[in-house]
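There is one chain below, alone, in structure tokens, taken in the form predicted on its own.
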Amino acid sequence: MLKIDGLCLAYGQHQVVSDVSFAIPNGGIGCLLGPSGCGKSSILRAIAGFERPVAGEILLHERLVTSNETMLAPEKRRIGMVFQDFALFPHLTVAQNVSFGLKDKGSGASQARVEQLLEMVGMQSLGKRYSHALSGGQQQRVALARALAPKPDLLLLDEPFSGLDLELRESLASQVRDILKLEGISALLVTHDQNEAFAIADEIGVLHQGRLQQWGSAQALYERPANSMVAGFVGKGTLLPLWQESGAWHCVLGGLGNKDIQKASVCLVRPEDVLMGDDGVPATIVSISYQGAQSLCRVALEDGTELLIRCHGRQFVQIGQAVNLTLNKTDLTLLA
């Protein structure tokens, strides 16, 4: 459906994408994740056709639309947009709104269209409402219908939960999957929360610094990150230097077998990697964050090191507590 090939990015000098290739199968969904200034936006902008590129290729359908010598018009390329304030008109009912993207909005398929689409996004009885009138959780499912309105190939979503409260974005982002799976459209959003792309997307690239350093599923970039900037940014974990002993190597956890370690130098431990016990290295407990069935840990080791543990509601812990600790497998992420 979208393939992103070598794709190059500059404003005047300064250049914000870099070598940047993937691609999305039809029906897929993808994700563009990263910190604010990675050039995810960027490249969002680039696929609508508002940026043309310094080096690279962006096809659809097998199609060129976009190189340095090759532009196709934003309107000829059957995208989609949801933008991150929404962009609805003030002065256009929500049934008008979802209506505009459509060529017969007064025929009785476009109005069949509009109808749908409102009792998909769960706004069927607020159509003749104005956008004013709406919560922000509202206003963003009339911006999605709107997109899908003329059913386009391809829907860009630019960080579209970022205004809305941690419950709403949640929620909104399982729903906005549940649509787009529903009518069968490929999708690329651009974020820097990992729980929405987690939640929605079928593979995430992680961008830092205008490079992707790695694509693939949820489960991929969470157990097999590809280099240290992936293992911090996604998910929860410690990394740990490693040193090698009477031909086995270590951490400050304990042994890690007679590993071919190559050139890594460091083992990213996830909370869920350290159990606590009876034995093990000595511990203090410095904080804690309770999260109802669990709490997360920060704790201390005797040389200052500091890692993060997971607790069972059923554990009691505190602040202060001495505490064992070990490692819970051995076949731990190692990275350079």
Given for the second form:
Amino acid sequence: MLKIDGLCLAYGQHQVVSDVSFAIPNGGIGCLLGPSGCGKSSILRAIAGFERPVAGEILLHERLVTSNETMLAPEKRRIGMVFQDFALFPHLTVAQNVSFGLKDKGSGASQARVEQLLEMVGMQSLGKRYSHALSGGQQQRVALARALAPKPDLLLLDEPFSGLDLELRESLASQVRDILKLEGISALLVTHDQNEAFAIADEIGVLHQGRLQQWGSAQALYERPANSMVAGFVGKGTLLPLWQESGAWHCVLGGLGNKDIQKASVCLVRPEDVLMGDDGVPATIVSISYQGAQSLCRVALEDGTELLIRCHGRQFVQIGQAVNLTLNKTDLTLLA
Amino acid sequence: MLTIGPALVLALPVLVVLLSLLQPQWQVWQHLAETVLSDYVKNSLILAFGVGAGTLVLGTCLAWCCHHYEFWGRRPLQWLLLLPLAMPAYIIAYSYTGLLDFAGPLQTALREVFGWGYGDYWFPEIRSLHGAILMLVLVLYPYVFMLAKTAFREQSQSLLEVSRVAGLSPFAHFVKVAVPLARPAILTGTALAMMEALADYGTVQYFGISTFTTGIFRTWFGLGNGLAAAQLSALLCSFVLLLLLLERWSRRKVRYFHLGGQHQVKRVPASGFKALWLWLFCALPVTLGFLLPVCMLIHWAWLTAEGHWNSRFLALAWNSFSLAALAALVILLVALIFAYARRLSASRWVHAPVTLVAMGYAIPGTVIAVGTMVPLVWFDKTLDALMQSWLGISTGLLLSGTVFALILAYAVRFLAVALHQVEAGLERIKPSMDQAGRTLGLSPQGVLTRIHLPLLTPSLLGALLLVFVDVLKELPATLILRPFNFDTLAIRAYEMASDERLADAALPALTILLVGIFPVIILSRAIEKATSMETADA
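Output the structure of the form predicted in complex with the partner chain; the preceding block shows the form predicted on its own.
Shown next: the complete complex, the earlier chain at its head.
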């Protein structure tokens, strides 16, 4: 559906995106995840046709829309876009905003489409309102309905939830996923929030300093990060230094099972990989963040190394308590 | 590149004035220095600083009363306090001269009540430097009032609470916290009022005070030395430049001093004598700066209506309105080109020229007129001489003394007004709206007609109206540059007043004033709207 090949983007002398390639299948939902300023929004704007790349190609439905020679106008790409600031037209009502991209406005079919979409986003009674009389969440829904109305081939979402509060964000994210799947529309989302990415996307690309670090499912990113940047950005965890002893890898918490890897310098220890028990490496609890079903504790080893561990919410822990740590599993992710 | 050309044309008058310094007119300067130059400098400075101090104190105190207290009649007064903005300074000067004259209503009443005769009593002379300062303060304080009130409103309510908890009285809070925090806004307003005071021609000319503006006139028409007039203009510009720097500097500070937080204003209810005092204090500037002079004008207009309300007056009004409308349209068009060029390009070569010519509002009309006249006359003479020698025909005066010269001068002075409106309107159309339109199937032209046009229309109309009224009120540039025998309402009022026929000046003056009220209403509505939107957000 969407295919991006070797995309490079630059503003003047400043290269913001280097050699990015990925693809999204029909009906799939992709996500570009990365810290702010990593170039993810620029990629989105290039797909929409607002940026001309320095190099690379963009294909929509196997049709070349952007390359060195081709630059199809944004209005001819059959894409929908939801903007960070929603960009609703303040001179139009909600219903007029939603029908804006429809060809034959006023016809029965287009009116039915507007009503269907407003119902889908739960705004059926507010069609005659103007955008300034809506809350942030409501504006978000209208923006989504407006982008979906002309049945685009691909929907682009630029940090669509960043202006909303936390609770609303999570419920909206799963609603958006349901709507996209219902309409069968492929989508590409850009965000810096991994919870959002995990909630919506089938596949996620982690972007850092304009380069695609890894492209894969949420599980793949969490369990098999390609490098230490992805490991640090996705999920919580600690990178511990490694050394070799008689052909086997060791870290401060004990020996590891990974035998076939030749070159590595650190291993990724997720909080759930460590057990707190009666024997093992001695450590002291530094801080506790109680989260109900479980607690996230920061512990310090004797050499000063700090790491995060997860323990059951009912387990009694307190700051300053001496504990002993062992590894839960031995096939940790090793990284260069 | 698009902006450099038009910007250069608009910068031409000021450039000419500055370049005139390269050809010093020593003889004229020596003469001026021996006779009147020190008066020009002294009077202009006293006028500017007097008006600055007056507007600063009056505007700030009024703003605080309307911001801090709730009293009977506060809402209408807050609106009425803006009305003197509609009053051109020369018109208020004419009204007060008539009011306070020996034969005017006030002195006549005093004589009748106390049985005094001529020379029995002392009465302040309004046609003096002090009088001019008073006149200008009465019509210019709204600049400070408006900006200070906005600044006070943006101060968080909790600041006052912090002060009170720390043991400060409300008055101490006003002096020690509110005013220092609003200082950039107050100084911006004061600088604007001082620029207007330096630019004033009508009032000082009528009161017979020698300032730079009247001096430039006299040098040009009396001594017949255009170059020396331009050099005097350059000297005046250097004073203005200082004010402009002060204004720019404080505007930049406004941003730093802007504090977020809750904007909901909790006014302190005042009652009894306190409310009465507040009411009187706020009603006084409205009465003196608007109601009283308007009554005087209406009285005169009523007396003279028979002789003036005729086809000649209609022709006069038509001259004024058509000139103002044409100028407004041209200036709006230029502002649109500049605003879009700035929106579409990030290049410094596009932005800098526009920023530069947008400072024209600070240049006195007299200076712009001189700066426009000199190059246009030169152009006409050169072309005429060339045509005479080549083809033996005389082209005469092509540009100078035409509507073209007038509109060029107006554009230099009032472009900033239109540009500000258009850019404020464009700012509300976020780039993402353009992009949303494109992804929804609009071509670039479609974005312009279906998104920009409907959203910009109010700003465009506002710009037209503001420039229209400004042109209508403008006196010195029109006086110098107008085509032969081309009279406008402002010119007629000026001429009648100069002939000591104040009553005959009333009808044109009143017409200007009535039209001038419209933008003030729009302005106060815009402020009201901004306020109500903020409270809705909070």
